[in-house]
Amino acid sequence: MKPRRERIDPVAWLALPAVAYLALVYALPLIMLLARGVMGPKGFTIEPLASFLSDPFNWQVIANTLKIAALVTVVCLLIGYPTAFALAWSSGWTQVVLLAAIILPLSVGVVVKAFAWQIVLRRDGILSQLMVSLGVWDEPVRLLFTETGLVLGAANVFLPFMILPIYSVVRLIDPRLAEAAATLGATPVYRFRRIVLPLTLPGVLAGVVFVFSLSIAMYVIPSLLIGDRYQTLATLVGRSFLFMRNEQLGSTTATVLLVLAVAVVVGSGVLARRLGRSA
C-alpha cells in the first residue's frame, strides 16, 4: 500500500505572497549583503573575519554594543512589567488612556524622538533641572552624549515592545488563582514567584527578545544622542558604507551583528522550550 501524501493546507497558500515579497525586498538583499563579507578575490574566504575580530577595537565595539542592547532591555523591563499589570488591571477610560500613552508614541519618528531627548539631556534640560530641585545633583549635569543618556533615550523608544507582550499574557491570567492561593495561606511573594511570574514568563521572554534585537542594531539613536566616539555594530556598518567606502568592513560587521541577533533569537526559542517543559 502507498504511503498516503500529505496535502498542504489551502490556507497556506495565502501566505504565498508575502513569503515572495519579504524574499525579494529583504532576504535577497541580506544574502549579497553577507556574501560580500566572506568573498575574496579568490572565492569564499573567512580572512576578512578572522581580520575583523583579531582587531581589539572591534571586540570593543561588540562589547559597547551587547553592553547598551542589556541595559535597555533592563531599565524597559524594570518600568514595562508593572506598567504591563496597570494596564491590564485597568478598565474604561484609564485603560483606553495608558494603551493611547503606549501605542500613540510608536507613530512618531525615531529621529523625532532623538532629538527631543538632546532637549531633555543637555546640561540645562528638563531632567537635569528635575534632579537639581530634587536635590539629587548638586549642580547641572549634562546626560547628552553619555551611556547613561543613550541608554535613557533608547529605553524610551522601545519599551512599548515590552510592554505590550507582557501585557497580552497577563491579560489572560485568571486572578482567581491568586486569590486561591492567598486562602491557602500564600504570601504576596509567594503568589508571585511561583504563579505570577512563571505565568508571565512567556510575554517577559518576548519582550527581552524584541528589545534586546531592536537594541543591538539602533543606529540613529546612537548617532544622535552619543555621536561617532561611541562605536557600536550598527554605527560600525554604517561608518563602514557611508564615510570609509570600505563594503568589505560593512558586509563583515553586518555578518557579526546578525549572527549576534540570530543567536538571542534561538536562545529565546530553546529557554521558552524548557520552560515550558518544567512548567
Given for the second form:
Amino acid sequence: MKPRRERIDPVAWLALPAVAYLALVYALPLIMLLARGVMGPKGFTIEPLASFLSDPFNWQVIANTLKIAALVTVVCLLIGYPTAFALAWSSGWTQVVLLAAIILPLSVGVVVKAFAWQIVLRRDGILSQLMVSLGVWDEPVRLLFTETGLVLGAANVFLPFMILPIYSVVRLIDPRLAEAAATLGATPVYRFRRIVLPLTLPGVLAGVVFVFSLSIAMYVIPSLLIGDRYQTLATLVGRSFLFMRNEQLGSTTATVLLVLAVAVVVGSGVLARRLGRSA
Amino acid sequence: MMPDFLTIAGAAKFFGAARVLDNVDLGVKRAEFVSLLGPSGCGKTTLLRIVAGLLTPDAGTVRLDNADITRRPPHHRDIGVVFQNYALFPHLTVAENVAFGLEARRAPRGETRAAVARFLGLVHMSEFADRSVRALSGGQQQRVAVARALAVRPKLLLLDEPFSALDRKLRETMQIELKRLLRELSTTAVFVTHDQDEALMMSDRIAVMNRGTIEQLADPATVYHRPATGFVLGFVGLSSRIAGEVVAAAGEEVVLATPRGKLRAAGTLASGTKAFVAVRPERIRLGAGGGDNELELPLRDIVFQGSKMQLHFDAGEGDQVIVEAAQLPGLPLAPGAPVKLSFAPADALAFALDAKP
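Alternate state requested, the form predicted together with its partner chain (shown: the form predicted on its own):
In what comes next, the whole complex appears, and the chain from above leads the way.
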C-alpha cells in the first residue's frame, strides 16, 4: 500500500528531536565520510572506487562479508522462526522464562560474548569436548578462527533481533484463521504455507533486515572470532583507518559496505513483498 | 422415519474439573436447521467445536452421514464453519478467500472459478471479488464467510453466532437471507446462538442448552408454548408467573392455591409441591372469562411497543404479571386501577418452584 500524499501530520513534529540529533551526529559525518571517498585533490573522482574494485583481494573481502552475513541470517532464521512461535503460543511462567532468556543476553556486551565464544570454540573448548564425548567427532576440532565458528558466535549474538520481530507478528495472528483453514479442508502443511507463513512474512522480513544489516557491519565479533587473516568490509574499514592510516581506502570501503547493505535490505523487501502477494 | 444425518451420542467434555458438556445426545436430519440456544457458558460452542473437529470430546461419538468422525481431523470432515468473527484470511482478496477451500482440495481451476463466481453471486458480493477483505463492512464480511464455507459444498454447515457483531436492522435482513440461501441449497446446518428471537425465527428445531445439557429439543412453537423446564420457559420469551402450592392434581392438570386465588394449569406435580403458574403475556385476556382462571390486579404501567401494548401489573412478592395486547379495549385503564384478567388453564403451565432459574 502506498502512503497517501497528505500535508504533514502535526504529530510528525514530535520526531524533530530525533531527526535533528541523527542529522547532526550521524547523517552529516556520514556524508563527509562518503564525500572523502569520491573527492580527490582535483575535485570529484571515481578513481579510488575504480582502483578498489580492480583489486581481486577486495572482491574476496566483499564475498567474505556477504557470505558470513547471509549464513548468520539463515542460521538465525532457522532457529528463530520456531522459537518465535514457542514464545507467542506459550503462556504464564513458560513465556516469562523464554522471554527473559531471549532478552537478558542483550544486556551482556558484545565483547564479553565474543570472548566467551573464544573459550567455547577452542580446540579444548566446551563444544569440542562435547562433540568428542558424544562420538560425533573422532578428535578435538578447533572452530575458533574458522568461518563456522564466526557464524555460530554471530548468530548467537544477533538471534534476539530475529526472534522478537517474528514473535510480534505471530502474537497478532488470530488462531481461528488456522482453524477456519482446517475446516475448509486444508492439511497442516497447506495451512502453514497459505496462511501462517504469508502472515508472518512481515516479521520475517524485519528480522532478516535487522540481522543482515547487523552482521554485514559487525566488527568486534570477526576481530575476536576469526582474526586478521580473514577480512570483511567492516574489518577492512577499521584497518584502513586505525592501522594503515589510509582514509581514502577506508571511505571507499565504507561506501561499498553501505551500498551493499542498502541494496540487500531494499532488495529483500521488494522480494518478500512480491512473494507475499503471490502466496 | 428418516434417519439422522448428524448424530451426537453421549458427548462429554471437561475443562480441568469443570464439566462443560454432560452426556449430550443430539440428532440432526438431512437439510434440517437446528439451533443450539443457551446462555454463555452453557456448552453450545463447545459442542459445535466438537462437531467441527476443533475439540476432542472426553466421551461420546459424533457420526455424520453414516460414518464415525469422532477422531477424524477437521480437514477430513467436510464440515463448513462460519466463525463468530468470520476469521477471513486478511492477506487474501474476497475471491481468494472463497476459493481457498477448493484450492486446498485441489479442485480443477475452472471448477474453482465457477464455484467462486456462483457463491459470491448467491451472497450478492460479486462486485467485491477483487477487494481486500480488510476493506469490507461487518455485514459484507459475514457474506464472504458464508460463501467461503458453502463453496466447498460441505455435508454440514456450522454457524457460531454469525450475527452477533451486526447491528439490529442488518441482522434481521441477513437472517432472512441466510435462511433462504440454506433452504435453496438444502444445507444441513447447526447454528449456535444466545439470541432467542434469532433461534425462534430461523430454526426447524431448537436445542435449548443449560449447564452442559440439552433441556429441550423441539420445534420453535413447542419450545415457546410448551417449554419443558422452568429454565426453557425463562430463557425463551417473557412470561407471567404466580407462585403457590399444588392442592390438587388430576391427570395432566393441577390446581394451585396462590395469594391471588386458585389457578388451574397444565402439569404433572404432586400435591403439596411448591410451584408456580406461568402464562405467556399474549395468552392473558383483559376482562373476565367464563370458566377460565381469573385474576384481579392493579395496573402499574403501560408500555407502548409499536405493534402491541405491554401492560405490567402489581403482583405479589417474587411474582410478575405481564399482559400483551394488540390494542386496548375501550375501558378506562389508569395506573393503580384494578383490572380483571383471565386465561385458559390449557395456556398455563405449572413448574416446581425449585426449577425456577
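Everything numeric here is computed off the predicted structure, so don't read it as measured data. Heads up, when I say rigid core I mean the largest set of C-alphas that superpose within 1.5 Å between the two forms. Numbering follows the first chain given and starts at 1.
- Compare the position of the CA of residue 255 between the two forms after a rigid core fit and state whether the shift reaches 2 Å. Residue 255 C-alpha, core-superposed: shift of less than 2 Å.
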